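One chain comes next, on its own, written out as structure tokens in the form predicted on its own.
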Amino acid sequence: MTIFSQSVSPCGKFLAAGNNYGQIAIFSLSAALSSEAKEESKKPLVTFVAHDGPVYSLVSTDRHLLSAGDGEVKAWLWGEIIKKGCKEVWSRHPPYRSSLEVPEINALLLNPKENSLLLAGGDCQLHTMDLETGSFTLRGHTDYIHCLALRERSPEVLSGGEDGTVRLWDLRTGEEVQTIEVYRHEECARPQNGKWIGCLATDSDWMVCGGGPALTLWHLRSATPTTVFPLRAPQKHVTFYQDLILSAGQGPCVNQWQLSGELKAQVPGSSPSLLSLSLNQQPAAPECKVLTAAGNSCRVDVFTNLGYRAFSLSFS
């Protein structure tokens, strides 16, 4: 089994995880973290089939869990989701160039200020879907899009793809305002791994990205790489956390980096490689503040602090 995606509920007490069989499992973090937790507490409250193919991405609004599969996005009510027999609230299909084209949607990103959803994947295009009305499309990538990151202080989004570029888009105009060809920078390039960009995160004027090229911290305004992190394995997920950068990919470890490039810690998990990290920072449930990591196994590792894996949730 492969777990591609995770999302925490708005209340912070539940975790959704999506796998390669089209299933979504809902775990109770509050029950699993309780002092009275049993082995049963680490299994799903409910598991249901959401898509015919893999669940590539999950994201939560204040009411809904949104899931992405092959060519479709579905919405599920969090208030109903832990009850068996949960039905989708809606299903939407982005506009594709051909009715025969059903590309996977493997990146979802919520833009709360605009009540919109950004999605991208196998059709090499970035779509913005108004959650009330409809959608429009931004074009620019020449190959598959792997990842998205929203700049919270400005109406801009970053996209990274198989073509080796990170592109910055102005969401007000739909225009591409900057292109960074990461693989062309000698200090970042690793031709033996390819040029694809598999993970992205942004914080103010800074961006961190990796994949085929080395995991690298960039200053966005000057499009300058400032720190190249000394790690051989391609990374599949990266995020800023306080004064650290957390990354994961090939290999079982969650990596903790100083912004200077120093490796602070490598914390092993139970999966041979990792595809997603999720930080539960919902203020409504401080007792459930955890990091979860998932990838090429049926387990979701739970880290109650960044120093060690406390236990694992299991799909099966």
Second form
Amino acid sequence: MTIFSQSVSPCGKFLAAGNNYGQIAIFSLSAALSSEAKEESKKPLVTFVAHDGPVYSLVSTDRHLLSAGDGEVKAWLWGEIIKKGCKEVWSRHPPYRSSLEVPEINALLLNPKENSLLLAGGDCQLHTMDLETGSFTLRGHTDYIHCLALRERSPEVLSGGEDGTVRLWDLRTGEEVQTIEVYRHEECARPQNGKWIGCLATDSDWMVCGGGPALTLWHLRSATPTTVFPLRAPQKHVTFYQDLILSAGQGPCVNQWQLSGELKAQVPGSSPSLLSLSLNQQPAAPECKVLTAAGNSCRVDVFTNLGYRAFSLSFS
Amino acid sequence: MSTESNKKRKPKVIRSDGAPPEGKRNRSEIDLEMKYYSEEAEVDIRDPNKDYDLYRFTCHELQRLMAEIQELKSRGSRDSASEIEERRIQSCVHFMTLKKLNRLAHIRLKKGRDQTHEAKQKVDAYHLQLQNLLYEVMHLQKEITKCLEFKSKHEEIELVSMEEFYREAPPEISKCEITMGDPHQQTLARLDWELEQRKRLAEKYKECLASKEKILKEIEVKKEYLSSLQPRLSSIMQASLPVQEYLFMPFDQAHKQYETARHLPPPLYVLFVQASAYGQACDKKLSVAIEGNVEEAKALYKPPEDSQDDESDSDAEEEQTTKRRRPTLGVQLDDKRKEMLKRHPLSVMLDLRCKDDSMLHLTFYYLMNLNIMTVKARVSTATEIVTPVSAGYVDLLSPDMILSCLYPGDHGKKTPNPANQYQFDKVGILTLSDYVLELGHPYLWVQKLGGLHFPKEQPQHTVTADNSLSASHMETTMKLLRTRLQARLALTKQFASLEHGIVPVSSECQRLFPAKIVSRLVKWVAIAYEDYMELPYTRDIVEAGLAEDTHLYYLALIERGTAKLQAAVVLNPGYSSIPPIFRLCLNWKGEKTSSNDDNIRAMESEVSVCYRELYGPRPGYQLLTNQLQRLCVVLDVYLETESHDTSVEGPKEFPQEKMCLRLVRGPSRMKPFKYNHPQGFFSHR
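Could the form predicted in complex with the partner chain be given as well, to go with the form predicted on its own?
The complete assembly is shown below, putting the previous chain first.
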């Protein structure tokens, strides 16, 4: 089993995880973290089949859990999801050109300012989805898109794809602002691994991306790589956390980096390789503030602090 | 003060003098008698208050007269004497009045006392009456509570429920209109109904008894008739023997076999009966026979009690002898062991014939002293099978192997009877497995076919052969045996060709694979369990408990150009219903296993998890070869879709020949391993 995606509920007490069989499991973080936690509380409260294909991405809004399967997005009410036989609230299909196979959706991204959902995946396009203004499509990538990141200060979104580029899009005009071809920069290019960009994160001024090329910190305005993180394995997920960068990918470790490029720590997890990290920073549940990591196994590792793995939740 | 003292003195005078003199003086003219008697009546007429006023007035007058007299006396004049006299007379009159009043007062007092006394007596009488009444009330209350607490016998009688009563009881008993409102009448009516019903039931009981008696008598009569039939029938049988011989009808032969079967020990007998029954009803290709020396079996059963005694005697003797003669200890233990492991002289043979005329011969034995059954198997095939030649091969058809784990976990190495362990301890046998080759395997299913059931927890003393247990397991076991034989025969054939690097794919399965497959199987060898455990990429399987001692292990090597794919295969003895598990290790640009390459993981799942589509024609004996063939295909896909390293000069080692919709997909960058048959392209699963 492979767990592709995770998302924490708006109350911060539950964690949803999606796997390659299209199932979503809901874990209770508060029960698993409480002092009287048993083996049972590390198992999912409920598991249901959400999609036919793998669940590559999950995000949470104030009320809904949005899940992306092959060519469709479904919304589930957090309030009712724990009950048995929960039905989706709605299900939408992005406007795809007809094709022999249904393109997958690799990334979902919420744009809270405009209350819209950005999604990208197998059809090499970005789609925004909004109840009021309808949707439009951003075209430009030449291969499928792996990941999305939102610049919070300006209404711009970054996308990284299999074609090896990171593109900046203006959400107001729907036009491409900037293209960074990461694999063309010698500092970070690794042709033996391919040119695909597997993960992307931004804090508006800076961007960190990795994948086939090495994990690299970029200054966005000047579009120059500033720090190359010395790690051989391709990275599948990266995120900023306080003044650290957390990344995970091939290999059983969560890597913690200083911005200067020093490896601060490598914390071993229980899966042979990791695909997603999730930081629970919901202010509603400070006792459930944990880092969770999931990947190529049925286990979701829980880190109560960044130093070591506390325990694992088990999907099955 | 003075008046009071007067008053006190006067009554005494009145009493001593009596009333008459007073009356004479007071009212002279009236009849004395009347006067006296009227005085009491007078009391009632006169008003006491007025008397009181009169008394006060008289006293006052007296005081005044006394004072006047005193004054006159003190003056001492002559004429005063007459005045004094006059005054004295007046005083006397006043005294009279006082006396009269005094008498009246006395009479009143007396009267008052009498009245009080009378009233008191009345009150006393009333009080007494009250006491009596209270006592009576108390008594009555006690009686009432006694009555209330009275337990009637009817309360213990179970009555039918209210609704049922009104529904079923006839109206003359239920009397709805009376009983509805009156619980007492209702209860009475219900009791009546109960009595009525019980009477009826008692009558019915009598009837039933009578009919039972009658039927018993009938049975008796019929039994007599049947027993008289026996000799007549046997005479007919005798007469029909020549006819049977003439017509080649083996009734008698079967009968003889049944005769022999009577000497079988109970478990073998159960097996014999159930197997032949199953053979007759469902499976014509199953033949059952009894082998062994009948005379020995007969001898064994004739003096059962004696032999037991002998045994215990000899035991005692042996103990004595062991004390005396030590050197023979080993020999005696050996004899004891032999005695313990002794088989019953008779055995049951089952021959299972398959469609292709291959046969599975099973011989069932019964170990008398251990109370377990064992089986020996032998395979005979119609055509000579080319067995794999290389070293390390376990012959899948060997008697030791073929029946292993027919049911999961049933190795047939340990005794299924928990009681045996104690018997073994006595004679120094460690495990039964050392003797299995000689005795046959005591598989659990064999015990079940013989109707022997051993509970896991406690050793039971008397385990008896159970027909129903045997019957319930017969059909599934026979089917499993046949499937096992065919699966093993198919595997043996397949292994022979795999050894030469050929993956046999039948025409029905061609559609599962593309026409052009470049990767080739170059090696197929059996490996030992320990070797498998030591392989670095099989750790997960071992940890998950999927690799056991009894399973079979193989190593396949598939090559294409410089790429070498090693596949470690776990073959469950229950193949093909339980699919083999593959673990892969690719040597190409470094060592790639499922722990460092997601696509290797996907390839493993493509063969080990998605095995259902690879079963081929039922019952799926081609699973293993199809899995190997698919492994070749997915290796092709893996190598051809690997992204080309632009920094290296020269052409790609593996040009893309397969048709793919997309090369990679999803966050884990999966390659398109799924083959779509009629169109011939590859897509993502």
